[in-house]
Amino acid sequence: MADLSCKIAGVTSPNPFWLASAPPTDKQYNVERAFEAGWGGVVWKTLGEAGPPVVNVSSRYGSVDYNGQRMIGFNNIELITDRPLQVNLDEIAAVKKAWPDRAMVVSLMVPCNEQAWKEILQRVEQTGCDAVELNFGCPHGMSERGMGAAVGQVPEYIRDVTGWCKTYTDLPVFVKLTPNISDIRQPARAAHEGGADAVSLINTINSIVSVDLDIMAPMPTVAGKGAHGGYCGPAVRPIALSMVSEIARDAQTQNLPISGIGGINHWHDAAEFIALGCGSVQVCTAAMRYGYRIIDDLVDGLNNWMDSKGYNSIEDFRGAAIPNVTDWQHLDLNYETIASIDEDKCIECGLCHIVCEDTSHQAIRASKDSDGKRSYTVIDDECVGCNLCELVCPVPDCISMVEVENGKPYLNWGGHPNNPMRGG
């Protein structure tokens, strides 16, 4: 079988699946259960001491359900750990001693001053952990105190705090980035300038997932009131993949190790993050939805897929998709595809015709024979290859997109005669 062991920023683990900093990594009991189940590592739920005490609220979770599927999106208004710092540190040391082969990364968040970071780093080092992760991403509660996303949205703060941490500890420093920013490359560059050994992303997205129309308040509610929280789960994965790709192909950060986070629910999700350059992946919502045993499916699925592709290790395909990520202006404007319908697989639902007729290019003709059997035919001259029909079709491989051999040379927007900037 393929070797799933990974090494990122000097941190090793038997597989790339880590539990992210969150309720599943809040205490020794949880983490030991995770390691017994087979998880490769954890990022211990964020520690902090300086500043006002942490008091969590009840309720604190919200969910987006769709078409019978629970928790495709997950929202929380929970803060960092509300357990005493020394209790956490003692438990981290005990777990690391008992499980020396697993990655133990400790998430940290303290006020934005040098002394506070120096003091907590000195205490955390004594646990024997493998690395620290600076939480610059939490979008609620702690950001109102000048921490979390309040730091992560200001590149200069990221650079300075990362620099302090690199001064006061020899541990690898991961910087966890907030997605609540217009250009993810800027904080990544700042972390790199500060000496970060790796970045982790994405943290949660500002969100209100639903409104209770009986009490007219956002969910979850606390005594009839609600607040925005952090959004995660499968629904955020496309956003996370995009941001990871931006950092992976940015000339200023392309060699910066990445730990990928955001909606990893399946081995295929993890493979996508690794293909975009991630050295490890962090999971939270899936574990909270299905329990720790989901690790069996993640490990077995990734192993089987790698075996089928002939990959001996994750390094064999890590970053393989990056060269094929580009900007729209570089796409080939002369490349053409048209839809093709396999009539033997067609169940005559007509959905392809409906969506093309109502919302696209009227490129699918509907007909009915003398026996009342319906059929659908692509009008080649009208089809623009948008592939909407393929996406809505309920039958796998019934509709496919076929390349048109038009003999036209590659042409991008930069060379297009209608581009007013061409040649400029």
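Since the structure is predicted, the reported quantities are computational estimates derived from the model, not experimental observations. Residue numbers count along the first chain shown, from 1. Each form is matched to the other, and the largest set of C-alpha atoms that superpose within 1.5 Å is called the rigid core. First, how it differs from the form predicted together with its partner chain.
Once you line up the core between these two forms, the Cα of G372 ends up 2 Å or more from where it was.
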Second form
Amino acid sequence: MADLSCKIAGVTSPNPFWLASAPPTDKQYNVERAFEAGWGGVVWKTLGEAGPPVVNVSSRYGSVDYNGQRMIGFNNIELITDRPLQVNLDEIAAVKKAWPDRAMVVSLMVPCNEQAWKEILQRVEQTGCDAVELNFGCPHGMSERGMGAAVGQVPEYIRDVTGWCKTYTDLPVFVKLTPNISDIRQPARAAHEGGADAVSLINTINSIVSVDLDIMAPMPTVAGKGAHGGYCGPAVRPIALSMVSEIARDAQTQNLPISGIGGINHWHDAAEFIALGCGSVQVCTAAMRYGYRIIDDLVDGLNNWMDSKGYNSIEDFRGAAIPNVTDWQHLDLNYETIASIDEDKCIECGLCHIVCEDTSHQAIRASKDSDGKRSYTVIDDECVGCNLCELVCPVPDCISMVEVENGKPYLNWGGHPNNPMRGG
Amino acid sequence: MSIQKSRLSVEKIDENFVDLHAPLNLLQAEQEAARCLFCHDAPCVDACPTGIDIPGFIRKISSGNLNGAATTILEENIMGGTCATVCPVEELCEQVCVKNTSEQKPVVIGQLQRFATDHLFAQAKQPFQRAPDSGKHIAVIGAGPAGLSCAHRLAMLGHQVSVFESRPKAGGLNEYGLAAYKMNDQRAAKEVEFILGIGGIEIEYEKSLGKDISLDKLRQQFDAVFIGLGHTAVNALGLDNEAADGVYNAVDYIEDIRQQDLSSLPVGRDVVVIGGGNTAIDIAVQIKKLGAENVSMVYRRGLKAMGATEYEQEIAQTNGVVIRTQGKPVAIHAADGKLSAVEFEYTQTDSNGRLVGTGENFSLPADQLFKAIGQSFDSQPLSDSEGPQIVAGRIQVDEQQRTSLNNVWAGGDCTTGADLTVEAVNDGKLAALSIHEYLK
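Show the same protein again, this time as the form predicted together with its partner chain rather than the form predicted on its own.
Next comes the full complex, and the chain you just saw is listed first.
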């Protein structure tokens, strides 16, 4: 059994799986159920200023379903907690007291002035929580009021607010980043400059998940109208992984701890985030899809995989994939693969042929004998090794990409004869 | 009483005759459609006698375009609704589904086809329009699958069609011959209504060829003639006592099942069915469902040689029918004109592949015997006219369903080829396209 315990920015938890700041972490009842199920930590649903709480709409969620599967993508137009601040603070204190080994991070979002942050931090510190997470990511509703993503999209604000927080609390400060920007490194660098102890990403993506074609309005629909919401779920994971990798290999932020978020559904999704440098991961949609009990396989699956690889701790493989993430310009243009089809495994669906013929390089010939048996043959000279056929093939290991031993040395675009800027 | 009515309560009979497969609900259909790989040059399309674009219609189910899915089916097979439940999919489309190889389970194409066509029929929508009137008028003999398919396609192409049907209802075997548990809820009649909904088709009922009409006259009166006569004769055993009380032609009894109150039918206690085709299965299963106690189906060869598919054999077995093989009937025993037993001789296949008797006999007590040993085309109704060429007992046609007569086409069971509804529908379609070319 590997040791799954995690330590990130001074926060420890028995496993790296935290519930992200969202409806699953809105109150004591939910969070205690999560801890009973085995979650390593939570980021409590975002607290706002003292005073009248925000008001939420009905309905709040939209889903992208695909081929009979629900919630491949998910979005929401819910705001921060709509319960009174003191109620949340009391519950946070009670839960932390009852579950001292679990990570208790409190998400915060108040107006962009120093006094507001000072006041909230003073109150939050009294709960005994382990850290705070600054919600600079929420893309809907709160951003219209100058908070959430409205802050996260301006690096200077991120730096300043982070700096205020570091001034007024000794708690570790996580800065949660919005993906609704063009270069994730800019806000990450700003957080780092402001003294952030860690960044959490990604928050949700601006989205309209669907348009109801009967009422001609976006989903979710509130009295016939809809607004863009925050998109998450398995569909956003590739975007999250890319953004995490950008921060992990940026010279300025490469040592900044990262809590990875975005479409984590299975343990191997989490392992991918950790391989790209994340010290903990946060989950929301999968829990909202199935309930907290998914933690069992997240922990067990990660553990078994780590055992199979001989990894004794999270640190043993954390960041292991970062050195292999590079820029396109460094890729070897002399490296060649071509598709190889295992006829014994082929079920004759013809997908490899038709996609190559229509949309790729006309490199798979289809033929049919007199008995109607179909066969598909790769035309080696035409195959560019794009992988498309391998990806569409429904049978595992039927099509594989085989390296061509061409004896050519490593050559990237910088040195390629077709590059007019070569060597310049 | 060995033979009696209402062996079972009306409720029990109704319960026994529900659909063999309950229709898929939307969720099941979506899940099943998602299993389809949308193959390119799909084997299932090759295996469909009517060439339905199966991956195409399933993709339309996936997208929620259910009327589009039904139209894709019906444009190749206007009886796609019936074929969805009666086609032997296990040896056609579903047999070659690539998912058999990867998952040992095909996409249930037949059930998806029913889902799509049921959806369209429920709205009583006719998805096809007629081309402008061609001024041509075609006679179709027989309102079975071949005749109605031909008539519908001709009507689509702008022609006027008169259909002559010897019986009081249209639909042919769909109405009179298919197993009731595959064709519930007046589906055959509803399908006829749908087909006629395109307009331009008139059916003259109870008009028999050779009696009320003749081929010679039809050829004179109409621009073209399509013969879709079907099987009109039943093979006999050639044994004594074949006329005894309790001996039936399976097809006649099946017709009664389809046309009469089920609780009014005479049902034996010990029933023997002779034959190995789907008709034998249909009668054996249905007489069991009507309450017969012991039903034995006896076939002279082995299981593999049976005309009934393995899947049909399973239906019989799971319904409590005992399938006995290697037995050929040698005597029908009767007492006071009433059937009492059927005697069989054991058979084996000799070194030359011929079926020979072993000289050893067995006897099954029986109060009802159903003969299901095949039907044939009876050319007698054509004898008053110049007839088309007949080869091996069936009307000879070419690949366009043309007979040896210049303005006469034929299709369905009266011509060569597999005796399947779907084949008959295809024959009718091909004939209509050929007639259309001829009349241009």
